[in-house]
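There is one chain below, alone, in structure tokens, taken in the form predicted alone.
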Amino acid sequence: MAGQSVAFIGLGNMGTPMTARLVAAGVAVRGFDVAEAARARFAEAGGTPASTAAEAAAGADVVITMLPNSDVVEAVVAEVLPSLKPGAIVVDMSSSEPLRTRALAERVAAGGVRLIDAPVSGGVKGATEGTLAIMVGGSDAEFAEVRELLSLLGKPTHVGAIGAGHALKAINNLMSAIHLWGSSEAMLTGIEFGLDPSLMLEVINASSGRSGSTQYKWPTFIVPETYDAGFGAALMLKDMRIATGLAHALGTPSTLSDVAVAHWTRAVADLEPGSDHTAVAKWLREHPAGLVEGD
């Protein structure tokens, strides 16, 4: 990591401090967004703000992509590309689709980049604390070159070859939301019962039921009211959309998964744009008939 120069594309709220945590550790980081009040906070924290992204990337050794779909990732790689000094590595920490990363990275391959994946998991808080779960697609080499940069942010995984890290986030992601949405409805009926929620959770967490729902989000964000977990519900459902999409191309069972893609797919269009993925329990204790026939 010595001496390695660092661009960082992407400055919302995840990207805001992740690049705060690398600037904190003496890392020069040059920082572009197309927000201008998010290159602002940037250049609060310390970092250089570029006028474009390509500016941000010229002569970087590693350009960070933090970014909302592969669309953009796109995008932003095809214009910074040709400012890229040969044996620059993209790493891309998106929630890309798989497969696009994949052709992606033989696309820049051919102009002498190199381009990983790796993907977060644990929200805004664990950008805030260096505490989050990356999950790094590519080479062995590849992964020994980011691992010291990627370990400023939270614990670094080398999950497999180029595509594994986004394909394990979306899986993550799917199964997160899932568990989510189960465990709500099952939460929801003890309450209509009767009982006591807090209690509830006591004994689930204690016993085979038990999920990072119950054992984390519901006890923090739903009990309170607050649904403030620092991820939205509208990239749940993309995620979700990744990994079923993925299920969908490689052959693989979805039944379940595209059921609750439905599910999710009717609360966030109910839900207030940027709502916190945790505010689906509000959204179905107040739709408890949930999907109707012919949605």
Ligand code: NAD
Given for the second form:
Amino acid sequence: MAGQSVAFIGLGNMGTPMTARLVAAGVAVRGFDVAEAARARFAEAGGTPASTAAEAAAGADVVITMLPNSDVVEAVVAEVLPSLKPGAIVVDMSSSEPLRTRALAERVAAGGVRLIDAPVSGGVKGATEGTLAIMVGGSDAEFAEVRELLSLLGKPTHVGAIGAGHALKAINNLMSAIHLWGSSEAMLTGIEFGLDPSLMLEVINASSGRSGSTQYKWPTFIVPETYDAGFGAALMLKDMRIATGLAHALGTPSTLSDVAVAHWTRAVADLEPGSDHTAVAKWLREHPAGLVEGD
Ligand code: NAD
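Next up, the form predicted in complex with this ligand, please; the one we just looked at was the form predicted alone.
To see the whole picture, the full complex is given below, headed by that same chain.
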């Protein structure tokens, strides 16, 4: 890693704390985001803002993308490609679509640029504390090349060839979304019965019904009614669709997952744009019938 110069594109909920960690560790980071406020936050944290993605990426050894989805990643990679130096490596840490990531890596390889996937789990908290689970898809050599840099952000694990990280990330979030929905229905039933939510969580978290939703999301964002985990509901739904799309393509079972996608689709369409994913618990409280045709 020594001396690696880094460009970081996408300074949102995750990119902001991730770049702050890199800068604090002494890494030279040039960053870009289309939102001016994001660039200003990045500059305040000690980063060097650029006025375009291509300017940020010019001459960098490593270009990290932390963007909403594959559409945006592909557009940004196409934009920066001409300014990348030969041998540069693009690390897509966004939650993108695995098959599109594979195809994108093949396209950029023609120009002498390598692209690997390294999506994360752990949310804004994990990004701030440097404890993200980082799922890396690429060759052994590529993993070795970025391992030390990624270790500043969390725990990188080499999970397979290009696209493997994105597949695993989507699968993880499909489970997480199903847990959040299921635990919310269960918690609302207990509350309606007259049980105390904090007491319920204490017992459930020492019992077999526990999940990341009961251990972290319910006590931190739902019981206090802040709904501000920093991960948008629409981004969660995007990840669920990536995972069920894979299941459909591979012919693996997705009966419960497909129903979960339908429920989340309904909630996300109904929630205020930009709502946090934890707001589905509030939505369920307000729409106890859930998915009702013509509602
Ligand atoms: P976000 O919406 O907060 O940030 C995305 C940033 O990308 C925004 O600041 C936006 O202005 C910027 N952007 C959009 N188009 C751009 C472009 N063309 N060029 C430059 N910048 C552009 O999203 P986030 O929560 O930071 O998530 C980023 C990625 O990480 C997503 O793929 C998400 O699914 C994934 N993720 C998020 C979390 C979380 O808890 N927030 C956790 C794990 C993974």
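Fair warning: this is a prediction, and the values are worked out from it, not measured in the lab. Take the two forms, find the largest set of C-alpha atoms that superpose within 1.5 Å, and that set is the rigid core. Positions refer to the first chain, counted from 1.
Residue displacement note: residue 223 has its CA displaced by at least 2 Å between these two forms (rigid core superposed). The two forms, fitted on the rigid core, differ between these two forms by less than 2 Å at the CA of residue 151.
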